[in-house]
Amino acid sequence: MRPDTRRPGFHRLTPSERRATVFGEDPALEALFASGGWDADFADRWVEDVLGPLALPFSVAPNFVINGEPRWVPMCTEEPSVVAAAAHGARLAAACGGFVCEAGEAVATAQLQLVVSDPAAAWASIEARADALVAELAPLDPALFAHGGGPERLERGAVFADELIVHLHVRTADAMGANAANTFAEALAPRLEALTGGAVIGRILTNAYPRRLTRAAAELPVEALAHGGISGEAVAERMLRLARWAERDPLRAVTHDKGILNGILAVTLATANDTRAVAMAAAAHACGPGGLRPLSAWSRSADGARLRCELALPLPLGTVGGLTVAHPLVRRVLEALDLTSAARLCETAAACGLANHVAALRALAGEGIQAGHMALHARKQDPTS
């Protein structure tokens, strides 16, 4: 069993004391944290027209228990109160066993836009050769194939008057998978053209990730929800009413879901993953015919003693490839916190999003968001506090 991450007063420690608590004495990590893991030459190689690196606060949130296991959660954010909210929500959930999480399938989907006079006949030709076409692509990425990934299958997407959209599903293992999916799609394009006589115009992945749903759930003791002079029972009922408001009103649902992304995107950024891909995947999943919907669902136990919150959203996160591997600080943190598999990282991010959501709704149902949020803002801006 890993050491318990529930540490009262963790926020009162100095940064060096927190690092020692989480990582032990590690001079190499100390040096990386001192520089943020970047230097001017590294930054210049990674992105165009660089002037220099820009640092953001890198935090580790305590109190998390995920699938029965204590975990530290890495977070990178510019906004005061996000890390504190995650730690607070995690502490509430830990009282009932913590978060139960399950990562979705690590599958990315590339789309190919095939312009052809007879889309139905074109798909019939493609479908007859689908297995062989997929098999021909596998050798293009032997490293992905060796880790259980690679092209999986072809599927018919949308059909228009003179266009056929072909979907190529790719198992991405521990990679986020965008580059792999695009590489396979570009290799597939000339094969589809030769087979159908059509012309492939667009070939690129979709950031929707409908098969990559990660789920997280937690229960909260009602009596522990008392806040701002309001009883736990009253806060619980207000939290349920706030959840129903988001279900009925897309304008409220936007901010409701943003509170979840506060935590998820902080983990995404701290692990050098693609924040825009994660944000768009979540938004696409939340969109319905009536507008944006809540990513979470709330209920109360039969005996009334606990609130239950469940979360489901696609999380295209990886622990290999790109900056996740190239950035020395990120790599060391992932190794030290045992977040080297994409599934564990997705579970951790989902738990963090749910923890932020719990804390936000509890504050909103109690004395309001601004009391704690602005107090933290004031403390950050006053160096004597």
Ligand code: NAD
Contents of the next structure:
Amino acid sequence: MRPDTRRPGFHRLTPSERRATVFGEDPALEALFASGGWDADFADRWVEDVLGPLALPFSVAPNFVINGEPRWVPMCTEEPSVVAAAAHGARLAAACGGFVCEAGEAVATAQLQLVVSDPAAAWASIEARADALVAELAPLDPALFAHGGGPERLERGAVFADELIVHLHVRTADAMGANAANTFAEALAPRLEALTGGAVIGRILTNAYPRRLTRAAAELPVEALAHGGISGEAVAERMLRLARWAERDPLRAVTHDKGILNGILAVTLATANDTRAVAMAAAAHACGPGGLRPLSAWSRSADGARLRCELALPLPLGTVGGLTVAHPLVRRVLEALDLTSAARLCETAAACGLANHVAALRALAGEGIQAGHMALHARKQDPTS
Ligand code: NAD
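Rather than the form predicted alone that you just supplied, could I have the structure of the form predicted together with this ligand?
Zooming out: every chain and molecule, the one shown earlier first.
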């Protein structure tokens, strides 16, 4: 059994005491934390026209129990109170056993825009050769294949008057898979042109990640929700009413979902994943015919003693590829926190998003965001406090 991460008073430790608590004595990691993991040369090799690195606070949130296992959650954010909120939401959830999470399928989908006079005939030709076309692509990425990934199948996407959109699903194993999917799509394009007589223009993945839906759920003891002089029962009812508001009003849903992304994007950034890809995947999933919808769903247990919250969104996170393994600090943290599989990282990020959401909704239903969360902001901005 892993050591419990429920640590009352963790927030009162110094950064060095927190590092010792989480990682034990690790001089190499200490040196990486001291430098932020970037030096100007590394930054200059990674991105263009660099002046120097910009450091952000790197935190770890305690109290998480995910699928029955205690976990530390790495978070990187510039916003005060987000990490405290995650720890608080995780503590509430832990009282009922913690988060139950399930990572989505590690699949990225590339789209190819085939301009062709008869899209139906073109798809018939492609479909007849689909298995062979997919098999021809697999050797292009032996490392991905060695980890159980690779191109999986073709599917017909949208059809317009003189255009056929072809989808190529790619199993990405522990990678986010954007480069892999794009590489396969570019290799597939001339084969589709030869087969159909058409011309491929666009060949790039969709950031919607329709098959990568990660789920997280938790229950909260109603009694423990008491806040700002308001009883747990009243806070629970107010939280349900707030959730209903977000279901009916897209303007409210945007901020409701932003509170979820506070946690998810902090984990995304701390693990050097692609924040824009995660934000767009979440927004695409939340978008309904009438505008944005809540990413979460709330209900009450039959006996009334617990509030249940569930979250589902596509999470294109990887633990290899991009900066994730290239950044020495991130790589060490992923190893030390046993987050080296993409599935575990997705579960962890979803749990963190839900923890932040729980804390935000409870504060809003209780004493209010300004009085609670914003008091922390104010204190941080006053150097005399
Ligand atoms: P990548 O190409 O850097 O690494 C993935 C590769 O690592 C795989 O293709 C495989 O060859 C290898 N690999 C080794 N071990 C593996 C394992 N256990 N599981 C899976 N693969 C393994 O990265 P990527 O994940 O293909 O792409 C992510 C990067 O692409 C991010 O930096 C992202 O910002 C960027 N990107 C994003 C977009 C977009 O979102 N639209 C477009 C292009 C690039």
